[in-house]
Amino acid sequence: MKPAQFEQHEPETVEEAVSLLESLDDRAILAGGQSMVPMLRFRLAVPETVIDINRIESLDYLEEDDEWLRIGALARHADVEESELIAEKYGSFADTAPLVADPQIRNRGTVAGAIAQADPKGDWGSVLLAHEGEVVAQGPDGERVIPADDFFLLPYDTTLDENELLTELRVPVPADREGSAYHKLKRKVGDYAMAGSAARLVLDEDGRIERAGIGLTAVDITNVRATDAEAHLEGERPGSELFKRAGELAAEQSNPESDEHGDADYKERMVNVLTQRALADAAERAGLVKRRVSQ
């Protein structure tokens, strides 16, 4: 099947793209196109206009400043996968990038596009939640910053206004004693997650958990935080028993659905296991000696 006919615009600035969003009625944004193009091809989406933002060079970056890791709207999954900065300092991002689909998709698909797609089986939303990240959007009234906690509403639905362009994702620069990790269960290479868990731990000078973030994939109607498990961890010393209970709490708070790949009980057990593994790796990357969390 071929896509329905549409008009295509290729703005070269964010302002031009936002102006098009404001002036055109039935339009869709094209960045990496790994979700949009199949939807166009099978006519699941039949917009009158496609706004291709790939010529906006100012959105193509992956960089760190004093406060934030900033990921522009045109940064590809492969950019994250190949980044020395990510490999050195952002464990959960380094874990996630090579698990996204296959190399062809990672070479074209964008991290921001995946977030905007808001598929509950997508990996990046959980990482953004675990890191207490933010979404930056540009609209007719200027820039708006949306905390990740407030971004995801329903499957494929977010708080992004229809006239806003997602321009950047950002997460705080890691503290000195911070570590993060992501673990995912999938049937085979290239599949979406059956379940996934992103964990981020910040330790204080005494070795206790000062802050904890856990984001879950594919076990609710959106990517969600495991807030009960986070609360259980904070103020405590990392250890296998603590992580075991955190995994149980994360599983209890999840709401997976049974499908052809596994029933809900199985997925809850996987949330438990994946969360424990992610927490153990995050603790190790925060500087904790691994044998201490495996006792």
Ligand SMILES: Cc1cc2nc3c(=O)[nH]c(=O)nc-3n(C[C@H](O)[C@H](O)[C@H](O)COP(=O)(O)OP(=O)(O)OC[C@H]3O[C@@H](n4cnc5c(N)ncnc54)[C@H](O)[C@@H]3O)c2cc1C
Second form
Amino acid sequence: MKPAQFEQHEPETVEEAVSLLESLDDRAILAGGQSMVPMLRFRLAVPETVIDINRIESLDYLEEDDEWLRIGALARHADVEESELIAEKYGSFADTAPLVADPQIRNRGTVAGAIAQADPKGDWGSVLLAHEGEVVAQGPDGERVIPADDFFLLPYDTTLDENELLTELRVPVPADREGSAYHKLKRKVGDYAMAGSAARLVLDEDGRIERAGIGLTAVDITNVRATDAEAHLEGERPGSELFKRAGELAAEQSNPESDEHGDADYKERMVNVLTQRALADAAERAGLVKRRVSQ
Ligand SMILES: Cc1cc2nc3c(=O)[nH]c(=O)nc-3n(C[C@H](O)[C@H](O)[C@H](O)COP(=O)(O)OP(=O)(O)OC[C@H]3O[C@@H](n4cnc5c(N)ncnc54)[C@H](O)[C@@H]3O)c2cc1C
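For the form predicted together with the named molecule instead of the form predicted on its own, what are the coordinates?
Next comes the full complex, and the chain you just saw is listed first.
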């Protein structure tokens, strides 16, 4: 099917894009187009106007400053996959990027577009949640910073205002004894997750877990945090028994649905295993020796 007719605007600055969002009634933002173009073609989206943001060069960055890893709205999945900075310091991002869709989609699709799309099966939302990241949005009244915890509402629905452009995703620069990881189960290359778990651990000088973040994929109506497991971990020494209980708690807190890929019980068991594995890798990357993960 071909898309219905629409007008196309190609702003070159964030201000221009925001003023188009404000002045036009029925419009949609186009970034990498990997979700938007199919929606247009199948007429699941029939906007009068498409605002293509690909000419806004100021949004094309992936960089770190003293405080944050900053991912501009035009950074592609492939930019994360190929980044030396990511490979060196951001384990969960390095794990996730090559697992998203297929190379074609990763070359065009943006990380910010995937977050704005808010598909509960998307991988990046879990990573952003585990890292206690933030979404930066620009609207007619200026910039707004939305904690990842407050961003996802429902499948494909977020707290981004319709006049706002998502400009940046950011996560805190890792502490000295911090590690993170992402594990995903999918049926074959290119598939969305059946389940996924992102883990981030920050250890104190004594080797105890000061801060734990766990984000889950495809097992609830949005990407969600496994808060019971996080609470169980904090203040404790990392180890396989601790991670086993955290995996169980993450599974208990998840809410998967049975579908053609597996029943809910199976997915809960997968949340348990994937969470244990992500925690073990995160602990290793935080500077600890990896322990065996119980199945
Ligand atoms: C076959 C297939 C397999 C996939 N597999 C995976 C997978 O395994 N894991 C995964 O995480 N994802 C997967 N995806 C989703 C993929 O990550 C997204 O399609 C893509 O990254 C969305 O980014 P985009 O830049 O293409 O956004 P677009 O398609 O251009 O836009 C997506 C949505 O976000 C909005 N949007 C985009 N950018 C902004 C912005 N800056 N501000 C406000 N709104 C914005 C658009 O208006 C639209 O509603 C898959 C997609 C396909 C088609």
